[in-house]
Structure formats: structure tokens, C-alpha cells
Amino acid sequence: MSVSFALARSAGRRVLWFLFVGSLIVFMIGPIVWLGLRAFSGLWLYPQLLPKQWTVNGWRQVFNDPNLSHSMKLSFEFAPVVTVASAAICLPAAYAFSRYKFPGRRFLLISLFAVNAFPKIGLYISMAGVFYSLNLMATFLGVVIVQLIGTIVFMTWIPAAAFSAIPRSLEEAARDVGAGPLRVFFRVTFPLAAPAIFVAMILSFLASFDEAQGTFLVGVPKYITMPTEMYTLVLNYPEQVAAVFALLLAVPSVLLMALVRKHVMGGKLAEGFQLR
């Protein structure tokens, strides 16, 4: 009676995990499953499993309109402008509270999670105020300065633990054969933490690049990235057209998660949230 007992709660289990993992798979890859067949359907009436015509002329309305193709242009020249910004402000702070122990550390490095603990529309209200004072409103500067703050997080913490990771031996073994500290870095340290930094900045790109409400405060109407381009395309274009470009702004994370897939799992992603 017991091993039929364990057999059924055995298979039970084996059904539940069965339900659970195909519950994640239909949530997480149903939507990019649906956006695929959207972009190239033509007639496609309820209850039709599958479009009764297939077309590109959504394809070829996104990339011939110019409103669109500029939004495009503008979300891959804002990217990597604050992940090198990001990475520029960041990378110094993150080997700071790292390697030295100073008034206010502990209570510095939990604010950069203020900022991402609570609705940002708020705080980029606040910021649209000063950016008008300072005329900082609908230019290049003042978007790369709220798209900024989606990047903090990654680009100092998870740096920080990798810089924390590495045994202060090493650094002090390449000191005692005549390395000076800008070469110590860069040959011994820097080599060493690169795989986290490269996470950090992989994952700040997609954080500037998905930014939308920021960018909308602060750049319309002169500056509208993919994400925001959204809010006019779900209102004033036709459905195939809204899932082509969702594709299109869907493809630069999916392709650069798979890149770092290894490190991610790996857990440089995890120990980035470990910092001490």
C-alpha cells in the first residue's frame, strides 16, 4: 500500500512540474509565438487557429515609414551612448566601494536601489521640472541623462562583487615585481572582473534601450526611441504593423541575452547582488 502510495505522489509531482514548466512556456514564448504569426498575417479572423493570408506589407510599412525608421536610428545611437556614459561614471564608483571602507558606503550603495524600488514616473515628473530650467528638455543630453538612471544598478553593483571577488594576493603579488597601480589594474584586475562588467553592460544597453517613460517626458517631440514609438503605433497604426515593430524591439535582447546566457548562468548576475 505505501509504494503504490509513493508511485501516485511520485507521478503527481512529475504531473505538477509537467504543468508548471508548460504554464512558463506558453506565458513566456505564447506572446513571441502570437507577434510572429501577427507580422506576417494577413486575414486572420476569430476563431482561425492560423492566418488565412500571409503577408509582408507590414515589414515593408515599417522600415519605408520615416516617423518609424528614425525611431529606430535614434534607439541604437541612445543604447551605447549611456552604456559608455554608464560605464564611464559607474565603473570608477564600483571599484571604490569595492576595495576601500568609507563613511556612508552601506548607506550609499542601498539608495541606488531607491531609485528602481519604486514607480520611476514620479521621479522623472520631478526631473521634466529641472530639465526645464536647465533647458534640457527635448535633447540628446537630457535623454541620455534619464535613460541613466535605468543603469546604475547594474553597471555598480554587479562590477563591485566582481571586484571584490578578486584576491587581494594577486594585486598585491604583481605590486611586489614592480607593477604600478594603473598596470596592476589593467593586467591582473580588470582581465578578471571583465566577464561581470560585460554582463553589467549588456544588461545596462537593454535597460537604456527598453526605456520609455523617461524618454517620453523628456524627449517628445524630438526624440522618440522604439519604446515610445509603441504608445503611437498601438493607437494609430494597423495591428500587423505594432507586431512587426515589437519584434523588431524585442530582438536586440533577446540575441544579447543569449550572449551572456553562459555568465548569467554562470551566476556573475547573482554574485552582483551579493555585495557586502
Second form
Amino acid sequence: MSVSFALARSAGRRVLWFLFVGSLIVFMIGPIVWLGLRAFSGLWLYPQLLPKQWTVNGWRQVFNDPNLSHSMKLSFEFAPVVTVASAAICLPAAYAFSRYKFPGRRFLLISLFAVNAFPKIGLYISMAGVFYSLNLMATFLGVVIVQLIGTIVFMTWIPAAAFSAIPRSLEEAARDVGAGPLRVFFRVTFPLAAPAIFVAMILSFLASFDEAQGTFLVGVPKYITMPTEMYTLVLNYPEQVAAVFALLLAVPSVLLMALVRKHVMGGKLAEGFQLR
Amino acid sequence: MSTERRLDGAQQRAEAPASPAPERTDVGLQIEHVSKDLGGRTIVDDMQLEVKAGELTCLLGPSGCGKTTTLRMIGGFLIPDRGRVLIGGNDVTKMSPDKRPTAMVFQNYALWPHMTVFKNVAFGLRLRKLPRQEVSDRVAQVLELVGLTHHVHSYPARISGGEQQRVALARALVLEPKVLLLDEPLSNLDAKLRVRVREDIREIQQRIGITTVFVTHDQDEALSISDRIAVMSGGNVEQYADARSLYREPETTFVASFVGAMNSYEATVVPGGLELPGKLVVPCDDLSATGDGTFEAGVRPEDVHVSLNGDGAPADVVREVPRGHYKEIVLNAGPNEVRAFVSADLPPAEHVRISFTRALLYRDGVLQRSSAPVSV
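Now that we've seen the form predicted on its own, could you pull up the form predicted together with the partner chain?
Following is the full complex, with the preceding chain placed first.
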């Protein structure tokens, strides 16, 4: 009796489990499916499960609209520049966090995270005030700086964790056979941390690519990137066009995340948050 | 190219073991009054040590005794707060590791995982911008020296621990350092391999005649491969001697208890032997000293003579532990526990008689010696 009871219970559990997973899938995949359908749909009215007409008009419109294609070009200009600048600034900091004990180390490490913990719009507003007085509003540099904010936490924490995971003796061994400090970094430390740095650069690239609030505030009217263009699109264009654009915006994310999936799953991100 | 000469010369010497290497008395390494504080604690305290050229010295001690810190100061990874480090008579105290003629084999080997065995060994040579051919010749030679001819183009993760150890040794030796430093190089190997590798290290060290400092906490390791052993405690050298005198005549009670097994008792010297607690008089005809008052007496288990009937103090057998070709027996002699190594042939018994063939007497932890041999 107890066996059949257990069976019944496990069957009930299985049903619950399927329901749970099913609703998760609907929640996660549903919007993307809808977006995909919308991008190719003509007329699509409420009770219909699938659109009646199929069209690529939305796509044509996006690629023909000079504003939209210009914003795509801009996005692909900003993201690499921001990523490289972020690496140049943050990697030395990451190394310092990992290898040296200095006063305020812990505080600084946490404060990097704090940037992401609070609503950024407040930060952007106060930055805008400073930017006005420095004549950085609506400049390329201004947008780069505001986009850097969102990349710092990735670019510092993940490589710092990777540097910490490299036994110091590997660096010492290189010193021992005659390498100077810079050579040790470029021949030993950097190659060993490269996978994590790569992940950090991808995440920074995406953070910059998707950044809308700050870019909008600092960049308008001269620098309208893809995410900022979305504001206009949602309000002023047909729904299909917005759907197409949203898909395009997602393409780099999906591709790059697929590329680094192995490393991200491998816990590089998690390691960053375990840094002491 | 001087490696060639040295390795060739070394091989010739090895092939002709009949002619002993000439005694070299020049100094390889000197540590003069070196002190180092780390994290507010004094780790090495006014340490002195001199290693002759071509000699293998072990720094032996429990963890925290300052042996690794000392090694790191020799290698240049730490700069002493006070004192000097000299190699071949030259002051290298403040020299960075890449500039000094030392090479270290790290405890975890510290092989670069992104380089093959060949590249690991060749790295230092390539930094010196040597011609390609010379680099590969020298790498091949040194790999042969350490007995690693396979897996030259494998990555370190693909080879066994023992092989990794050899690569680490080859990487250190290929640059012909004046001083070779080994930081517990065997601790990551299993017991059997450990014995073999330590013998190999000793053989290679003797073959090329390199001044070597070997850090270990394993007394067996230290006793079996060293020319001399510096037993360290509290950041200083307790005793610096060869294995035999270290074992037979430990200068302090710390050395006595750290190296080998030792029975120790509070004892007074009486005619014919020692009086232990419980008014137990144990005959002993070789005492390191005589005098009034209490001593700390140390007796090696093999210096306890056990007989079934005969002279000596009565003792009860608590247990016997077979050890192969001998056995260890634990005895109660009055309130005192006595450990003895005896022949495996000694028949089991409950009550025996014990005497000491030799006892070392300490006062304030320091070995007491009579100027003349003691006879009682």
C-alpha cells in the first residue's frame, strides 16, 4: 500500500514538475517566439494564434531607414571601443585587487559592485551634470565613459578572480628563471587568465551594446545607438519594425553568449563573486 | 655552452666513481645574521648558516619554524629585514630572483600549464636569447640528466606527478644555478615514489656537484640524502650537523625529540646508572655527563637493552609492535613508559629487565657533556 502511495505521490510530483518547467519555458521562450513571429507577420489580430499574413516588410524598413542602420553602425562602434577601454582600465586594477593587499582594498572591491546595486539613472543624472561642465555631453568620449560604468564590475571582478586562481608560484617560477615583472605578466599570468578575461570582455561588450539609459542621456541627439533607438521605435514605428530591431539587438548577445557559454557555465562569473 | 662542459664533466665523474671528487672547501652559500618578520611575527630570527660548495643541506623543522621563509630569502622572493645572504662570496641580499644565480623547485612544481615540457624548460634559455639550436640541445641534455626522455612535447597536466617533478628539476638545472633550492619537493608524491625520487635527486645533485638547500619537515628524507642537516625551530638553527651526529648526539632536547624516537625522563645520576621517577634505578654505562641534581635524560629506543632474566630494572610489557626485522615494545618501568627496539627473535614475555646502553643528559634543554668519557 505504501508503495502505491509513494508511486502516486511521485506521479503527482512529476506532474507538478512538468507544470513548473512548462510555465518556465513559456515565460522565458514565449516572448522570443512572439518577437520572432511578430517580425515576420503582417496582420495579426487578437484571437488568432498565428498571423494570417507573412511579410518581410519590417526587415526591409529597418535596413532601408538611414536612422536605424546608422544606429546599428554606432552600436558596433561603441561596444568594441568601450570593451577595450574597459580592459585597459580594469585589468591592472583587477591584478592589484588579486595580488596586493592595500588599504581600502575590500571597500573598493565592494563599491565596484555597489555601482550595479543602486538605480543607475541617479548616477547618470549626476554624471550628466559633471559632463555639461566638462563639455562631454553629446560627445563620443562622453558616451564611452557612461557606458564604461556598466562594464567595470565584470572587467574587474572576473579577471581578479582569475588572477587569484593562478598560483603565485607560477609567477615566482618565471621570475626565478630570469623574467622581469612585465614579462612574467605577459608570458605567464595573462595567458593563464585569458579565458576569464575573454569572458569579461564579452560581457562588457554586451553591457555596452545593451546600455540605453546613460547613452540616451549623454548621447542625444548626436549619438543614438540601437538600444536608445528602441525608445523611438516603440513609440513611432509599426510593431513589426520594433520586433525586427529587437531581434537584431539580441543577435550579438545570443551569438557571444553561445561562444562563452562553456566558460560562464564553468563558473567564471561565480568565482568573481567569491573574491575575498 | 658551459652547461655542456659541466654536464659532460659530471657524466665522466659519474662513470668513474673510483676516483672520489676532490674535496672542495670553498663556500657556496652563507646566511649571516638574517632576520625576517612577516605579519608582525618574527619568522626567522638572527639565523646563521653556511653551506659548502657542492654540499646538500637540509633545512628540517616543523611547520612554522622558518625553513621555507629562509629558502625564499635565499631565492630572492623575500628580502631579509636584517642580515646578509651571500652566494659564492657575493652579497645577493637585495637582488631580485631573476638576477640571482639561484633556481628553485617549488613544492607544487609550479610548471606553467600553458607550455609544454620542452617550453617550460626552455623558457629561461629563451629569455636569454640563446640560439635555437643551443636551446634545444641544452634542454635535451638536462631532460636526459633528470631521466625524462618521453613526453617532451606534452603539457604538464598530461604527465605524472613524478614526471612533473623531474621537469621542475630540469627547469631549475638548465640555467646552471650556483645554488639549487628545493621547497619540500617530494611532499606531493606517494610514499614509494618519494623514496625513489629523493634518491634520484641526491644522485643528480652529486653528479653535477651543485650547492643545494632542501627544505623538508620529513626527518627520514633529511637523514637519507643530506650532507648536513640544519634542524630549525623558532626561526633559528638548533643544530647543524651530519645525519649521524644529529641522531647520536642531538644538542638540544628539541632536536632529540624531532629527529628519531626518544624516551625522555627526569633523572638523577646514581652510581651504576640513572634513577628515574618512582625511585627506579636503571643501569646505564654510557652517560653523556655526570653531576648532581636532576637532568632530562634521553634514551633512544635501540639503546634500551631488554632481557628476560638478568640484571636491570624490572619492567612490565604493555604491548609489542612488530616492525619487520625488529620489534618495538612498550614497557612500564614503575611510572615510566619505555619504548625499546629489540630483536624480533626476543620471545614474548610479561616481565622483563631493562638497562640502558647509552643515555644523553640535558639541562635547560641543552646536551651536557663531560670533558672526559664517563665511566661509572
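All values reported here derive from a predicted model rather than from experimental measurement. Residue numbers count along the first chain shown, from 1. The term rigid core refers to the most C-alpha atoms you can superpose between the two forms while keeping them within 1.5 Å.
- Remark: with the core as the superposition reference, the CA shift of Val15 between the two forms reaches 2 Å or more.
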